[in-house]
Amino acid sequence: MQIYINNLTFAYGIKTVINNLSITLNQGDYLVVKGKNGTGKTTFIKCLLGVNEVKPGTIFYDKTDITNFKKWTTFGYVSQSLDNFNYEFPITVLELLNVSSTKGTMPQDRLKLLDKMKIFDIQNQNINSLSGGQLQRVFIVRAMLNNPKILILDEPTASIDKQNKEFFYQTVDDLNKNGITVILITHSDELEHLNYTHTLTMYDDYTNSFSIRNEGGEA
């Protein structure tokens, strides 16, 4: 699915947070969105997901204006540090995935994803007992349940250790190689371990810079 953004501007009241942003992503691209905290990265994601209402003619999915777009199951989303989730809720990994699945998702699909994420053996554990790395993998599985075409990850490694970060990034690379468009939000400038194709840098003054990576670096 192609993402086409045309002069997107978004403001909270009189405060402009995104200013004249234009980018195009094709199916299978890997976009890294970077910048300091408070530069509009999460606001950008909320615009993409339809949480923030945008003007008609600014965001298109396969030529469909976002204001008329209905196929939201084509998106998988892992939120920032999973901070909106109640970790104390008494539910197992498999129970969480069961209630998160849409109609038509088979039990074996959930098990295959757990195995792919190397967390098959924790399927019956309470989510409150998991490490940060394990929990992050569970939420990637949840995001992948409906075979999304686009996977959005908002600061996904903020609460996990170095070893789990390396595994996580390798997993994301593998998903991208299988044709899934990846949009990864980060505040880090250390990108050498990521196999991204595009970058979007967001600045304190709410301007932005979009570039395409090639063999010689970023263009």
Ligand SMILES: Nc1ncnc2c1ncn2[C@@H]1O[C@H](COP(=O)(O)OP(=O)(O)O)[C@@H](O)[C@H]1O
The other form holds:
Amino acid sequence: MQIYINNLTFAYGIKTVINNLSITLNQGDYLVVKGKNGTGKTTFIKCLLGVNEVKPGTIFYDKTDITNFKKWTTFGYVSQSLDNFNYEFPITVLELLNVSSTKGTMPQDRLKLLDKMKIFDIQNQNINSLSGGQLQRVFIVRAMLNNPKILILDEPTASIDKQNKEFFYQTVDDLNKNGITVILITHSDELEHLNYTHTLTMYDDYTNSFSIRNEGGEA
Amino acid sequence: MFLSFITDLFQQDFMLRALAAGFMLGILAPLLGSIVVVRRLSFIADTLGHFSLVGISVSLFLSSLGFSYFFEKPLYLGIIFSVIGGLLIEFFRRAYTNYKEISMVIVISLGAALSAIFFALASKTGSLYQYLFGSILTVTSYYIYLIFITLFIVSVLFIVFGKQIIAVSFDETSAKFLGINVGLFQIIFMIMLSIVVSVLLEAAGVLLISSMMVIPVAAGMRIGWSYKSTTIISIIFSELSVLVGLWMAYSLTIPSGAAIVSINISILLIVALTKKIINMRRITKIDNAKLK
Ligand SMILES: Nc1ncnc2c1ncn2[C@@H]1O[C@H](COP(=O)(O)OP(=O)(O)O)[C@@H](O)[C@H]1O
Ligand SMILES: [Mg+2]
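Could you present the same protein in the form predicted in complex with this ligand, rather than the form predicted on its own shown above?
Everything in the complex follows now, all chains and molecules, and the chain you saw is the first one.
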């Protein structure tokens, strides 16, 4: 699926957070969105996901305007702080994945994904007993469950320790090589591990710049 | 006392009816209660109960004017008003997006005021007491039939849509990416909850509906290790309180809702205390192990 964003502007009340953002992505691209805290990265993602209404500017998925877009199941999404989740009530990892699987996914697919993310052993543990890093990986598995075409990860490595980080980026690369479009949000500048194709940088004054990575070099 | 309870249980029709009603409500309340807890809606159950009471009072009022049909089956209007109450909550929630609890205060007060007015107009303030605290021992067979239908519909909904119901309840934002229509889900759940609340009203009383739904779940959460085990444990606790509560209501002639809820809370306390003791033992064991 292609993504066309043209002159996107977004404001919370009178505070404009995104100014004239235009990008085009093809299926299989890997976009890194970087910038300091509070520069509008999450706001941008929420526009893409139809949570924030796009007023000036347009977003098209293939030929469909986002206001008419219905196929949200083509997206896999892991939110930043995972705070939309209602914690405390007991539910196991496997139970959560089972209720989150739509028709067509097999139980063994779930196990394969758990294995891939190296959290196979915790499948019968209560979600509430997991560490931040384990939890994050569970939510990534959930986002991958229904074979999305576009995977959006909002600061996914925030609570993952260093040795797991490299392995995590490796996993994202593998997914990307299999043809999935990846949009990865990060506030760090350590991009050397990443095999991205495009970058979008968000600045303190709420401007932004989009660039395509040069062959073999830094964007 | 206990012996006469057992013999009456199987000889008196009213006891059999109470037992059947209690058994079915014992499943229904925590089954929906677990979703209510996950979605943090515990107060909505009480609010809906107050509106259901409006339906009952209006029913009594209309029957005092000579529409006898309403007098025999006040629960129908109870259910209808409960659903109206649910829609009102949604309406006010959208009007006060940043202060959502205001909507419940408005609806619960309106419900209490209207009920009091119509009970008075119907000259039935005497029967208010049983609606406030429950009277499972006096339920009619038509009520049993209503509970049965409700239990059947809720079970079917859970069997067919259980996955979606649980997924949305834990995480509304993810629902969109699972292809679930959240708005539709919220309305269907609100209607289902309104009906169950009205049905619970008879046994638990307006003031104790949410307790019957929430407290067994609160106890189950302390022990359960998964969604399934938590729900099953909650249902067992709920059945236990209904049965013991029924016996207490019968032998001490106290309102059934009050009896059931006292047992519910006792179970919760016992579970919480036991857990605390076990944890303390475990900690001292670990400390001892460290010392060695
Ligand atoms: N719901 C909101 N209402 C008002 N302002 C918001 C809201 N969400 C974010 N903001 C503001 O918009 C700016 C960008 O926030 P955000 O997109 O979360 O940044 P980032 O994800 O890059 O850290 C911040 O100044 C933040 O305070
Ligand atoms: Mg952010």
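Whichever C-alpha set is largest while still superposing within 1.5 Å between the two forms counts as the rigid core. Bear in mind the structure is a predicted one, so any value in this text is a computation, not a measurement. Numbering follows the first chain given and starts at 1.
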Original post:
After superposition on the rigid core, does the Cα atom of residue 147 shift by at least 2 Å between these two forms?
Top reply: no
Subject >> Core-superposed C-alpha of residue 46 shifting 2 Å or more between these two forms >> reply: no
**OP:** Establish whether a shift of 2 Å or more occurs at the C-alpha of residue 73 between these two forms, with the two forms superposed on the rigid core.
**Re:** no
